[in-house]
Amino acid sequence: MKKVMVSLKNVFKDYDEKKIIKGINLDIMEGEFLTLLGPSGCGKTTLLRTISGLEKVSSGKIYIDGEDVTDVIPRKRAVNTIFQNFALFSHMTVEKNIEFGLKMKKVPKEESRKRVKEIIELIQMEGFEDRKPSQLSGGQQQRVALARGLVNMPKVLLLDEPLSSLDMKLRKQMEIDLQRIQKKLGITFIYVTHDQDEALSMSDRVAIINNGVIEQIDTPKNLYNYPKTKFVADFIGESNQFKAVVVSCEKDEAIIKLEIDLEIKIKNNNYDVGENLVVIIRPEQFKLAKERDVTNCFYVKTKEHIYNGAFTKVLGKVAKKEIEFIIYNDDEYTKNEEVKLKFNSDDIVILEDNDEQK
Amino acid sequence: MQRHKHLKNIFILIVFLFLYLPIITLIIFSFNTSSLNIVFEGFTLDWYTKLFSNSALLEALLNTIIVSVVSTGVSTIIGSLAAIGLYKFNFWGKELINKLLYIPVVIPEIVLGISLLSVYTLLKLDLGMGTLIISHIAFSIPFVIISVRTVLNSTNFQIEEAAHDLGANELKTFFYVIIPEIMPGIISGATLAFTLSLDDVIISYFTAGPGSNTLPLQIYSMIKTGITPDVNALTTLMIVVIMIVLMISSLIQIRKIKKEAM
């Protein structure tokens, strides 16, 4: 049993009136890595601030290892960030700036050495000691921002939109390699970032934060198959919503009608008859009816069709409703004006919609 | 091509005969036997044994230097404080004082000069080395704010973050991080600061008194009566100085790329 590592208590911060972080629990692992994910302004970079001390909570507690830290200066918290734009010491030598901490914190200078050397071999960076960060690329530089931070043992590692200033083919690079990193030295790492493909493949948790409160967390594979808010199953990934009213319910089972007007019949999970809800399926979740496919099929008129590869996305037309699906390039598909689509109930999120009540 | 190329060169050099032709001809005028500066007539180093048995100038040098290097030291360290102040704070007139800055730049010296001494007669403050100084620091500092200011604009103030994240206290933070983070702006502030100081002549004219004679005054005095070649010599040395100073400042900017290339 793992202990927590990083505790937030009903966490607020107000800039001048505004609300940022409207009352945030949350619990993180040591050794885990968790992703705050959000849209920009969404408060996840202040959440994770406040972990570091730069900001100030406006109400609630921080704890880091058990020990309350609400009132702890940064340089006090054993904690240590990476910041955006990495914020390097231009003037120093990639050397003397993973050493910054340890000679800050005091550290015998022969400790020092040997630390700072292996973590330049974790980042494989040896070589480049003595060069100055604007002699170094994005990556590099990236690399010098995580060693400085990682050379100092923090408990937790912030990390705040690291990768975001890298092109596309260093930062698949660069979440391998922060994940081979952080699966060596088993630090708790909270990472930030509002590129849903990032907290995907690294987090062991991701935290959906929206609007300044936690609207999920969970593991990527529950967030993309159980999203809890109509928010959460748009921001992951794909999503085909489609509002849906409660017909008739039994004891087990429930009938809905979908608004493209279609009926289907899910598990009767305390509906009431006439209570609206929010079906989502995702495209890859539509196959191809065959013409004796009777339950949930309907037909859909086709519209643009985007080649990508391994399959083909087809945007189209239900009774007004715009919807998505895939088509794998293997399946017996000719681009038709009209196709008929099913699904299978037992895939599909429904979820109470939200909307209505408020 | 070729008459292009020629053109070219021609060009290049009738801009630095405008350039260096007057001070070649200084310098060779210094070596020069007659004390007029219409003929040579023969080779001397008279000029530079009366000009170092001149104790005026000599005195006036001296001077010079003292107000030079005190009023650049004093003019960098505030001026460095104030333009951090005005980066990292927001205080109510900030942008008031932002544009004041550029007054003492812009306005003629001469105000600049006049201004200062009513304001020494109205303190009743005796005209001399103390008076000079001040001067010479109140028209410097606005120099070194907005060069360190310019540095400051490109520069990512995450450091001051980082560098508490890792463990700095303010005052690390600052000496170690902040400090050097903006060195290049400091040392171009206080290489401004200097050159103005060495040579001013209108400032200085109003604000010197008995006693405190600097350099340009006292050559400016000396060529009321027509200029004499102990002033060429005086110069002659004075461009030597510069040109050993410029030398020793490329050299090292060389090797720091020849270093930085490796």
The other form holds:
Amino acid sequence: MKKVMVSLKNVFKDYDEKKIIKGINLDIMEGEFLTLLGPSGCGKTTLLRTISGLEKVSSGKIYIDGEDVTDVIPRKRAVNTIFQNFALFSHMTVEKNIEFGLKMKKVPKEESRKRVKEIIELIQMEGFEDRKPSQLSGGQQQRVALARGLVNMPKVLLLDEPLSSLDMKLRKQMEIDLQRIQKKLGITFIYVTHDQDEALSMSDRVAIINNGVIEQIDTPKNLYNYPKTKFVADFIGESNQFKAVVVSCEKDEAIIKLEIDLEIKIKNNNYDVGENLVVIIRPEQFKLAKERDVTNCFYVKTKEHIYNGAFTKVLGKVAKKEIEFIIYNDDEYTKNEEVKLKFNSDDIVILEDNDEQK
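Based on the form predicted in complex with its partner chain presented above, generate the structure block for the form predicted on its own.
Here you get just the chain by itself.
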């Protein structure tokens, strides 16, 4: 059974009496790739900096490998941090940049040489040892920055949006490389990003942060398929959200009426007649219906088609409600055409519509 490597206990962080982190509790396991995901200003980078020691918590405790490091200075914590800017020494070669941390820790030369060689092989930069940063591409510089953070074998590697300055193709390649390297070394990675694609593709778990609190922490698959709040449903992927009201209840089933004047049967989860709900349907969960289909069907007037290569996103309107869905053959449909859609009740997510989520 894996042990807890990083533990946050009721952590708060205030700036000038403004609460940035609001009582976060979080356990991160040894060897886990965990991503802190959220919009700009949500507190994710501040939380990362409290783990590194670059920010002092206002209250609460931080433990790394069972040790209370709340008041421990950054260089004495068993962590390394990789920032958005690569921060490589421009006058040093690749080899010297990677070796720098070992030199500061007075690691014996033979051991240092061995570890540098191993990490260069791991990041697949053999043959580049004598080059300076200015002679490297952005992706290569990022690999060197990663190697410099890993060569000391920290217990935890903190990554603050390290791929944000790379172009799309390089980012996708680095996502694969980061996963490969992390699994190979078994080091705990805590990764900060506002890019949901990065978070979903790389992480073992993702913590969705909103306004200084964790809205939900789960596997990427569960976050996408089973969001627990409207914010998570909207932030992870794209979603159509419909207000609904419970119109009748039986022992096992309930009937709810969506704001588009459509009634559907769902499993009765102890609902009350008149209860307000929110129904979430992902764009890809809508299918083009046949005329004989009658259950969970409605007509949409299409407005815009957005071609995306593998599929086309269609924006439409039903009963003054704007929705979006996906089709895989755009040739048959034109703007302002009416099409019939259907969905499966088992695919939808139903949440309470309460004040906390509005």
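Residue numbers count along the first chain shown, from 1. Note that the rigid core is defined as the largest set of C-alphas that superpose within 1.5 Å between two forms. Computed from a predicted structure; not experimentally measured.
The rigid-core alignment places the CA of residue 129 2 Å or more apart between these two forms.
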